[in-house]
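This document starts with one chain, in the form predicted on its own, laid out as structure tokens.
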Amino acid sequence: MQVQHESHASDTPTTFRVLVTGANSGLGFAICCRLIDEFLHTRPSTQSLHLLYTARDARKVAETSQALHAHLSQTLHKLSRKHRPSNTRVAGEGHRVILEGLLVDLAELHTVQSLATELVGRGEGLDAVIWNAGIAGWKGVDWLKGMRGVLTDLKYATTYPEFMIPDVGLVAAPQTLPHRSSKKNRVDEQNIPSQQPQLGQVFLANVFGHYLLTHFLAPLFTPSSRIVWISSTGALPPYFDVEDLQGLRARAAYESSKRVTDLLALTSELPSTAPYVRGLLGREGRGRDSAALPKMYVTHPGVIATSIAGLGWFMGFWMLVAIYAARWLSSPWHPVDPYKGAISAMFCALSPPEQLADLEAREGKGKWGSSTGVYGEERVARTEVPGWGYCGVPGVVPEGSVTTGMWRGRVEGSREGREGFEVEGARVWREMEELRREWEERLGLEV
């Protein structure tokens, strides 16, 4: 599916605000770059982009700021060398893009609260958020198994890798809050119980930290706002057990967390999850109608070359060769370049309503993936999700879906499978809401 460009007849100045987490490298940085480029190429001169991006420490924020400003300069230079259309006039003067770095560590809940407090205090709405930050939770690579897979079944082995060695049972550090002097809600570190319940580290960084941030930022969302979750091609049922929501016993906590992401986003508009979604977005007691809520979307970047696997330069080079080879052998899910992998997240954040919201209303919610052809020409395509299918309707395959490169454990869609997915999704929503309230009360979190 190619991205359509939105037209605007109004000359009223507007600002599009988008927040991207984990922007200091890899996919997050590429998403920021692609948002800048697509915005300047497609939006009229009356619109400006306020791009807020996060990293875990001040050094990474500063480095990301320098790199993004350099990318913006390059983009403006390229535009100035072309026959510039009228909608880039102001962009050429450098006034249409505001870049702002912010600090947050999704594995430390007090920083989630601090970020949300700052943004809500400004009172400026958010048009889109892209929840990208995360960690892998791997401790190494089974090279023998990996080489065997690459040599005998290259495309499959690099699309659904089973050679990463997981660090099972990773637990996040105890959560604390700095001293606060608010008379309304005073919190002292010594009052926080020393024996806190465990939080899965990967689950916290990839899902729960973003989930809390979504709740805290709810006052800034409008019905047209978009909450974009980043998932993975590896978000498969064998890696997730609903009895182990946080993946503390999972043999692949990363893939488990991404399955949770799929379940949350794809079931977010069903009647069975409506009470929990309204709770997350601060809309309890406002009736059954969920039309006024911002919508959630789920995307994945395909297989791209980033540092998340923690490979050294030598093995990283050969892995890069392998994933390029998989694309040349016609795999649909190997963009390789993070910039190409960013197209699905950009699509869900910037595409006009008639291309996305209306499309999902007509054809059902989908998981939007970054797909490429043999020569690297990228597009956005629906991805089959086990249990859900392509659009939440068993047996229906909308136009633009990818039907090759399938997971070998898949079964044909069925009514029973679809019902099971919804039941599991509703349970995940219920337990996420219970977990949110539990930790808000335990740490005195509020915005």
Ligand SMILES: NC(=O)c1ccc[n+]([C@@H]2O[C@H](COP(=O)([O-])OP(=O)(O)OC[C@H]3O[C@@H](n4cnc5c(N)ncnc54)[C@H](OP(=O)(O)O)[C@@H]3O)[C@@H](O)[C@H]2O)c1
Given for the second form:
Amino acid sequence: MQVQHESHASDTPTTFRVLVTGANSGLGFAICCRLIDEFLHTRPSTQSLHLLYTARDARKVAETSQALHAHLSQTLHKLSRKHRPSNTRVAGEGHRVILEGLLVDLAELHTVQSLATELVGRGEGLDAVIWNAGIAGWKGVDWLKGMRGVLTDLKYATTYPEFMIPDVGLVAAPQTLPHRSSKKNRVDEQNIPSQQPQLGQVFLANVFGHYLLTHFLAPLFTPSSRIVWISSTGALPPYFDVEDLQGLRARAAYESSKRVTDLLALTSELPSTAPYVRGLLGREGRGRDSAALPKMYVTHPGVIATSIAGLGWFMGFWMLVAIYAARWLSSPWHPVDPYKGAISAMFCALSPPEQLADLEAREGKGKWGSSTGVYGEERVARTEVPGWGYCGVPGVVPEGSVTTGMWRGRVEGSREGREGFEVEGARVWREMEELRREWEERLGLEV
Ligand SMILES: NC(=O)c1ccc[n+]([C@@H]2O[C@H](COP(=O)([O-])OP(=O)(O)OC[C@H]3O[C@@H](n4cnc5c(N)ncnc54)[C@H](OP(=O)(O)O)[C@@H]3O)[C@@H](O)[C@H]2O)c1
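Beyond the form predicted on its own, can we have the form predicted in complex with the named molecule?
After this comes the whole thing, all chains and molecules, with the earlier chain placed first.
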């Protein structure tokens, strides 16, 4: 599936505002580039894109700004060549894109609060947010296992890797208290409240930091805003235990955090999670109608070459060769190039409602993956999620779903499996809400 041109174009100037986290490298940077390109290609010239992107420090923000401006210039150059000789319109296209870098470290909750305070203070609505930033929490590679997997079972071993060595029980640094404005009591930023419970580092960076940010930014969302999460093909049930939401005991906290992401997004429109979803979005007590809430979407980029695995240049090169080879052997989940991997997140942020919200309403909620053919031609495709299936209906496979390259632990969809997924999803929602309230109170966080 590719993004369609807007069918309801109007002459009224409008700004589409989107926020992307972790934009200084890998997938996040590619998503920003792809948003710019797709926006300029598919939206009418009366519409502008305000692209807000985050990194963890000012140097990374500045470098990202430079790289994104260079990308924008390239895109404009290509557009002007395409439209030559009538390229007068294209000459002014650059003004349709505003790029703005912001700071946040999702593992430091007071910076999450600061970012939200800044944005909510401006009062400008957000059309989409893309929760991309993330860490793997791996401490190394089991090279022997990796070599064996790559040599004997290449496609499978690089889609559902079991050769990364997770850092089991990784916890985040203690949270510091937020910096208070001069009107309130001033608190030393280094002041760490005593008796602070641990937070799983991977869970915090990948899920909980974004979850809190969603809550704080809720005043800026409208019913048509989109909250786009990034998951993974590796978000599989054996890695997640509902008794261990934060993955502190998980044998792979990364995969556990991605399963939490799937559970949250896919069950977010069900009646059983509605009270928690309304709590997260600050809409408690506003009736039972969840149609009026912004929607959550879950995507994954397939397997792409980024620095998340921390392999170093030498092994990184051989891994690149291996994942290209997997694609040439017809794996559906090896886009390799982050720009190709970005298609699913970009699609969920930019596609017109009839291509996404209406489609999900008709055919069921899906996990939207970036799939490629042997020659790298990318498309957006539904991915099977254990328990949920392709669309929340056991045994139903909507057109365009990927049905190859499956996880070997998969079982046929069943009513029991689907019910189990929903029960687990509602429990995850309940515990996430409890955790949010606890941490807001503990750190005095408010926006
Ligand atoms: N690579 C793949 O094959 C693959 C597959 C499935 C899903 N994904 C997902 O894609 C997303 C992006 O990963 P990537 O592969 O592009 O890796 P990456 O190049 O390492 O990018 C990760 C980004 O997240 C940022 N980040 C990490 N921890 C953060 C924190 N505490 N606060 C704010 N930002 C933080 C990083 O910033 P710094 O540069 O400052 O560390 C970086 O910008 C992740 O959610 C990942 O799980 C990747």
